[in-house]
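Given as C-alpha cells, the chain that follows is alone and in the form predicted alone.
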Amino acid sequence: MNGKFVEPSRAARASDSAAENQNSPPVTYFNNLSDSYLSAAASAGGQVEYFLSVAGYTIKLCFAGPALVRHITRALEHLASDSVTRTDLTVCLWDSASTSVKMLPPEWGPGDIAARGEIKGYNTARIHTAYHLGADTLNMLDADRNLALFWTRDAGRIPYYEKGAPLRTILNWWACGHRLQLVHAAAVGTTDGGVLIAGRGGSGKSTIALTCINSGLIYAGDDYVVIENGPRPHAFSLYSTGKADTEHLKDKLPAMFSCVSNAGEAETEKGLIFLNEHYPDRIAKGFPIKAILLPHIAGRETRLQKASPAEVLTALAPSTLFQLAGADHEVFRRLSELVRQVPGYIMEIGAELNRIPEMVSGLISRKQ
C-alpha cells in the first residue's frame, strides 16, 4: 500500500467561482458532502493516502480509513507513485458501513437520475454529479478545485465491475477538462506503438488483448484506456484488469482462466483478472496509437482488412458515449478527430487465436 494514516485537516474553501455562485445548490451540496467525508475520516481514525500517476498527472486518493482501499486500488496498482506535494486531482472516498457516516440526504428524487447516472440540476460547468444505482455509489467533481468525492454504502458490497474499473466516472470528468479522454477500448502494443481495440461488449476486444499479453506484446487496458489527441495520438493505461466470460477463458485461454479472481461467481459475473498480479512485466503505462482494430468473431480464418473512418467511429463512439456519465458532443468531436488521424482495420477472429499477436505486431510495424 502506497499510503499512511494521517489526521484529516479541513481545507479552506476556494474563493467564489466566476462561472458559478458559491451558494448555488450544487456547490452547497458538494461543500456539505465534503464535511461528511471529513467526519467519516475522523470516525475511521484518519485517512489513508494513495498516489497515482495517470497520463503524466498525479492523482491523490484520500480514503476515510482502510475499508475501501483494496477494492479501489487493486486495479490501479501499476500506476502507484510516491507521495508528492502538488497533485492535479484529489479524490476523497468513504463508505458508510465502516465509518458510520451516511451520505448527505439527497436533494433530488429517483426521477432526476438519468440513464448514465447524471443528476438533473446538479451538473454544471463546475460541479459534476452522478449516482449509479446498480453500484450504489455517489460521484461528484468540483472542476474549479480539482477535488472529487466518492461515497458508497458498503465497501464489502462493491460489484466486481466497479472493482475492475474504479472511479471511471470521476476520472472521465476530470480527464475531459485536461484534454484527455476515457474511451471504451482495449490497447496492446510495444513501447514504440500499439493498437486500440474498439467494439461493443462481446465483440472480441478481450480475446485479442488477453491473447496478446502471453506474447511479446505489452498491455495497456482491456475495457477503458485514456487517449490524448495531437500530432501523435497516445494511449495511456488506466486499469490493469481483464474481463471475459469464464467459459470462454476456460475453453480458449486456459492460462488466463487460472488467474480469474471471482471464478466462484461465474454464473452471474464475467471473469475478472487483475493482470498486474500475474503479468507485472507485461503491463504498459502507454504508447503511441498506430492503428485502431475492430474485432469481429467470424468463425473463419483470422485475417485483417481495412476499415473506413466511419466504421471505426461507429465501433468506438457509441459505447463510450453510452457508458460514461457526462460524455457529450465534445467527446464525439475528439473521437472523430482520432479516427481521421489513425488508420482502422477489421480483424476477423477465427479459430487460430495464436495468429493474433503476430498479426497485431505486423500491424504496428506497418508503414501507414
Contents of the next structure:
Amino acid sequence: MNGKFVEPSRAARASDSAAENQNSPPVTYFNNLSDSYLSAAASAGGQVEYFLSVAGYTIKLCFAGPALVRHITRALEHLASDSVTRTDLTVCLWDSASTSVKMLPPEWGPGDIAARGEIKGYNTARIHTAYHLGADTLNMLDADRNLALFWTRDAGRIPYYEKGAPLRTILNWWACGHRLQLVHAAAVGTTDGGVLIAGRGGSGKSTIALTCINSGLIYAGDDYVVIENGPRPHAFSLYSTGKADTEHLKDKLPAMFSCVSNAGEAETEKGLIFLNEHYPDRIAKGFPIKAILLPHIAGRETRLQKASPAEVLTALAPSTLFQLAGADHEVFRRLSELVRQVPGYIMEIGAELNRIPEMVSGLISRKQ
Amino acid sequence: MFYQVNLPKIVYEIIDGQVIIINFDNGAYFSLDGTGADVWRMIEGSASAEEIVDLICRLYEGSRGEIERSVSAFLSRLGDEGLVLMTGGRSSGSPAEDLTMSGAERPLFEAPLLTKYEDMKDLLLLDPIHEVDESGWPVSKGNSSVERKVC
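Can you swap the form predicted alone for the form predicted in complex with its partner chain?
After this comes the whole thing, all chains and molecules, with the earlier chain placed first.
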C-alpha cells in the first residue's frame, strides 16, 4: 500500500549474487551507503513505501521518513500501484537534513565527477554512480540486486526540475538493463498509437504536447518517456508533468497557465504543471509509437513535412545522450533503430495552435 | 600512419548515409555526409590517408592533388575535434570494402565537411568543481533552480 510506514529491511543487502568482487570499492561503498539509509530510516521512525508500475514493471520506493515523499512522487502519481506481486527495482531515498544522519564522505574527489555526473572508478558493469551538481543528489544502482540509493543533502532544497522528472538517472540505468530506454521527448496520442515529439528548448515540444492535452488526445509525457523497441515500438509514460515558460503559457495556453505549480518563481524557473492533478483522465500509461515529430516554431501556417531519419536522430539522440548519465553507444543504437522503424515529420508551428491536435490525430491514423 | 575512430570517447551512428557523432568530453556533436561520410566509413575500419585518398579518387571525379589536400585538411579537423586517433599500425578492422560507385558516372568531388553543433554544452559539467562541504560533497554555487538542460 502506498505511503505506508514500515520497518526497513536488510534483505536486499544479504542476497549478494554478483560475480563482481564483493570487496571492490564500488560494491563496498554501495553497501556502506545502504547502511546509512537504514540508519536514516530508523532515525525517521521507519520507512514510507510507495509502489509504481512502469512499463509493466513494479518499482518500490522506500523513503526514510516523509520529507522526500511528496517531492519525488508527485510527478509519478499516475503510475502509483497498490497491488504488488513482485518488485523489479527497489529505490531507497533519504536526506540528511530531515533524518539527522550524516552522509558518508565520498571516496572520490570533485575532479572525479565526469561531465554527466558519473563518478570515475565507481561505474562498473554492476554498480552505477552519479552525482548531480545543482540538484546535489547522489544516485547509485546495484544492477545485480536491482537496488538503488538516492541521497540528497536537504529534501527542502530539491529544485523544481527534479520534482518534475525525479530519479531519471537511476531509472535510466535500470531501464537500460531491461531492454527499455529513457528518451528526451514528449509523447501524445490515443490508446491506438501516438507520436514522440523531440526537440530542444524553444522548438515547440511542450507547446505541442500541452496543446494536445486539451483536445481528445492523451498524454504520456512532456520531457522524458520510456521506449521499448521491437516490431511495434512503444512509448511508456514516466512523468505526468509539463514544463514551459510561464509567460508563454500565460500568452498562448491560458488554461495551462492556471495550473502552474510555481508561478511565483517565474523569473528563475519554468512553469511546472503536475498534469495528473488537473487532467487525470488525459494521462496515458503509454501507446505504440506511430511517428516522431520535430517541432519548429515558424510563425507561418502550421504544417507538416517529412523529415529524414538523420534529421530525426539528430534531434532525438544528442539531447538524450548528453542528459542521461551512462547513456552510451548501445543507447545511440537503440535510438537509431527506433528512427529507422517509424516515420519522422517536421511540424512547423504557426499561430493556429488549434490545428496541432487534428494534425497529430491525422498522423496517428495515417497508414504507414 | 593509420586513422581510427576515437572509441569509446565518442559514439556515432550512420543512418541514411549520414554520420552523427557525439563527443562526450566536450559536449559537441557532429554530422557528416557525402564525401565526409565516405571518409568516416574508411576510418571505421582503420585506414591510412593514402588509402582514403585512393578510395575517394575511385568514387569521385576530381584531381588527385585537390582530393589529397581536402582529405588531409579534413583528417586534421577530425583529429583536432578528438573524433579520430592516429596510430602507428592498423587496428583489428579493415578499410570498408563495400564503398563502391552506384552509377556509371562518378559524381564530382566535393570537399568533405564536418558540421559541428555546440548547443548542448550547457548540459554537461565541463568546469571543474571547487566547492565542497565539510564532508567532501560538492556544493552548488549560486542558484540551484537554474536547470542544466536544453528545454
